[in-house]
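Single chain ahead, written as structure tokens, the form predicted on its own.
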Amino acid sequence: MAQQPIAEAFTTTKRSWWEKSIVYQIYPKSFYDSNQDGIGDLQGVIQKLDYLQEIGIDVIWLSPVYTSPMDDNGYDISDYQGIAEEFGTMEDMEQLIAEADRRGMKLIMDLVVNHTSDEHPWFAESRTNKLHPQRDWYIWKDRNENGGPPNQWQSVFGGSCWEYEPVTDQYYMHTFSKKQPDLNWENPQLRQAVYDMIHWWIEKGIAGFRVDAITFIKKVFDAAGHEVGVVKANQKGVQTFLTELSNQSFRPYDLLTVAEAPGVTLEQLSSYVGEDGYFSMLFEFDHVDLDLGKDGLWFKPKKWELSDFKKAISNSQKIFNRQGWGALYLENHDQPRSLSKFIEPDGIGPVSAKMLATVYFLLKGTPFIYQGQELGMTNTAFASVESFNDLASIDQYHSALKEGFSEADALTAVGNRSRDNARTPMQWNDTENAGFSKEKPWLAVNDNYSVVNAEHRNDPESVFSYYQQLIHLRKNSDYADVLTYGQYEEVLENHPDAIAYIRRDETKSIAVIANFKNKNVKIDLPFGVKNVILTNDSVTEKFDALKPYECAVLELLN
């Protein structure tokens, strides 16, 4: 019914190399320990490049390995042009870039420029006195009329976002940890220093960046600052900074840039990404934060329905039909494992893992795989608050206790959402510590490593093998073009238990159907089926019912 717009979109859109890429995120601390000290490292990544090539990966997103005191696992950077000793050396980094390139893979790194560590030389200089040239590289404010913080803004990690410094009798601002002072993007010298650092890494051979918390860089200090609340992202005026950042650092190069951009609305989405946007793509949160409670309280999760998930997916996909590009993901280092979030406990397994993979992987956009997702890794169990490493998890736990939760209930509630779920060591085999290290890992290995591990990947029924098939479909099959560039069309939008959509261009129409529930469901498909391309089970020829967590990719009759 809309063949002309579909054909037009298919033939006139400018193509970029990253549109047909598959991205794999590595959390280096938990990936593979090459020197057996309990911490993953760059040589560990190098040793596993053949594994990534085996999956079919084009781009590696490497979480921070910069020099850092590790207050927030490397997102508190003390030297942007240095490598943390626990991860290796700059020579290791250069070797990783070269070895990845030799295998046809590109490397992107985290770009963390909303804040630095309080141990960064810039901040060390800034805090010395009010007249220092770098004082204004950070955000300093006087005490309020009562001698307290400048306003009542709260840190994302809990507590005031202001930290008092007696040496100069002022407060500095930190959106996150007090050891992560915010940079002052109003200062042009600071911005230029950031751009110089970005160019330095590009010259090293980096192919792009995942841009961390970038919509926090604009602060608006007005009457609203007296309200109690978490620091707000995407404030008016941030677009000026993002335009300059893009023009100075990204546009001169053929980069992949994906932004973590809290606060960006659906109406703004198309202006932030794509050919005329600030970034190649950005991570959206609506579909992964469906369970997030009011004010971001993990221990007061919100009940959600499949209709909420479907609406979140469709809202952005329909925008990408017209303009921009999507970053497709269900997991990353800041999210719990998707199997444990979206699937009922008694339904977690290879079938449901394959279903989730199919649903998100064949949407319009670039798929991101988080380490271990291709194996079906799940949330872990936390024995006590001491089991947490993540700052946000610890803060949420103590907040739950203040709200009257018992220690056991607080541990369970926060544990379900903890970022540490994604940070447990990669499960390579069924030997001690899951083959991650011979030493005790920095974070405990999930107890299910004997069953869920990479040694099973050669089994044609494994989750790993299924991801390979999905990647083949997107990159090398007769359906690659339609699955990359085809328009998105929602189907069965009112079905309470199933999800379905069509990817369509002027030559082919491909449907994805999936049962999101641990029960048999009936469906009534409004199209004719020409061919079954892929399934995680055995779909009946009538296509009128699906078994628990069953899914299929279908070629339709035109």
Ligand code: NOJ
The other form holds:
Amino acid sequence: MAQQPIAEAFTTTKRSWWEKSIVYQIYPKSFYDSNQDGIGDLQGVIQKLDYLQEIGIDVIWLSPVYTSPMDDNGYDISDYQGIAEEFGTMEDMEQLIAEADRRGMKLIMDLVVNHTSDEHPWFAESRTNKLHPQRDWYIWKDRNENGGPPNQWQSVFGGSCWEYEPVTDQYYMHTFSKKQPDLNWENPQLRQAVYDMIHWWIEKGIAGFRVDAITFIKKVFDAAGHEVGVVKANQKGVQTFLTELSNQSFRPYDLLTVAEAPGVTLEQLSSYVGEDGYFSMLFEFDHVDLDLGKDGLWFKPKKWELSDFKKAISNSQKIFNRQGWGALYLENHDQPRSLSKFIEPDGIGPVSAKMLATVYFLLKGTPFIYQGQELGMTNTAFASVESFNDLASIDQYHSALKEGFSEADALTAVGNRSRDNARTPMQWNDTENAGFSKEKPWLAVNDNYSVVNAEHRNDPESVFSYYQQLIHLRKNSDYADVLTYGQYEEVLENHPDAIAYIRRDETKSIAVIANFKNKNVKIDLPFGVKNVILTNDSVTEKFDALKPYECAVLELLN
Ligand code: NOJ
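Okay, that's the form predicted on its own, but what's the structure of the form predicted together with the named molecule?
Zooming out: every chain and molecule, the one shown earlier first.
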């Protein structure tokens, strides 16, 4: 059923439903294949709804399932109101919304409106001639004085962000691949068409959106447009577009909106999110991109320290104490698996997976779990460049070769960061193809599926069980209020190996403390412990050290 306008739904409280929610991200292509063609699908998601309910999540974020030529696995949309054949039909989508609703779960969709596919009818019209009324729905520019592209901007996926079209002798702009032409948000008819499409989906009964790459919608072609470098996000003036988008399409409804919003500064953060912001919350990048080299090159990783991670987390948490709301995450379909990123290779396992979960899950904000994270899934091994599917990985690999890397070194360096790490099929059990499909999957299953899979979930020691406990703590325990609304306070700030924080309200103080390193670590507690609420190993009230990757949630003496 359609969402209620907010005025009717909520008049008495400022608290929003999404503050108490746990979100689970599904990458449909890799979740579950119901029709045995090697590709996950909507019926596959429907068949696994009981599994999602078992975890205890409230909201499903579905990565794009719209009609698409799949150049970027669905982030290149050719019909916003259609479903990609490989995923199913609109009836399947309606059934999924209804079945999720029946189990008390809401669904949010990916909203990809910085660009469309080059196969979208809007673009097909736009590219025909310069006088077409839809010409201006995309960004077309003349050649520069030397006959080359209008400026030196690079696309996020590598190479120029301009593609030449001989038919009209102009270039079009694409922040991502050349099959993803950018929409021109300066055009009011285009903006209205986007809002109409959003309303259509809200009427279908979805509860909100994950808003893709949204801070790229403003382009500033002034003198700075002659700089060399990747297209910049969050340019001056984007706020005008975001205000209108929010007022037209989000605010009148009681939605969860979470923005992928690169470029937003810490100073801007609280004005972009929360009750008075453009979005309910936004994904920050500092804590997941601390290993990224200059210009986003994966093969030139930056060395990072735990202190960088701690700072990235606490910077925004301190802001959310005053205003705004966090989107808490360690993984998504664009990131390597968190275990492989943050944990030393010989420390990877259930204990470290639970430690990572504890560290981010009890911060102030809404926790997001990416499919398979609840099982402790890890990065995979790539045998050759042919084992990559992701266009960004292939581009980075070739850039590494151009910079003098050997094939083997390029493969390792890019492999560590590849988005395909997160996209390997979900590991349901230890049968062929990890129980994802009876057919050869579109992307190879991770070799560790016989050990890491969902069949072990009922083991009380499993990572899955631990996530259930964290969810219980946040939602149904005596600590739910303080863990949702309590103030955040950083502790052990200068400890080189441990990360710790307190959540506090008038009645309770809860500490989260974790050893982030693969060695025993001494801890001088700056507080008294009343009781241990949860530990991934064997922390007791009187501990003064933590074993490798050990962590605990503690109730403190007030
Ligand atoms: C961000 C999405 O998360 C990513 O997967 C995609 O490639 C780009 N935006 C382009 O839509």
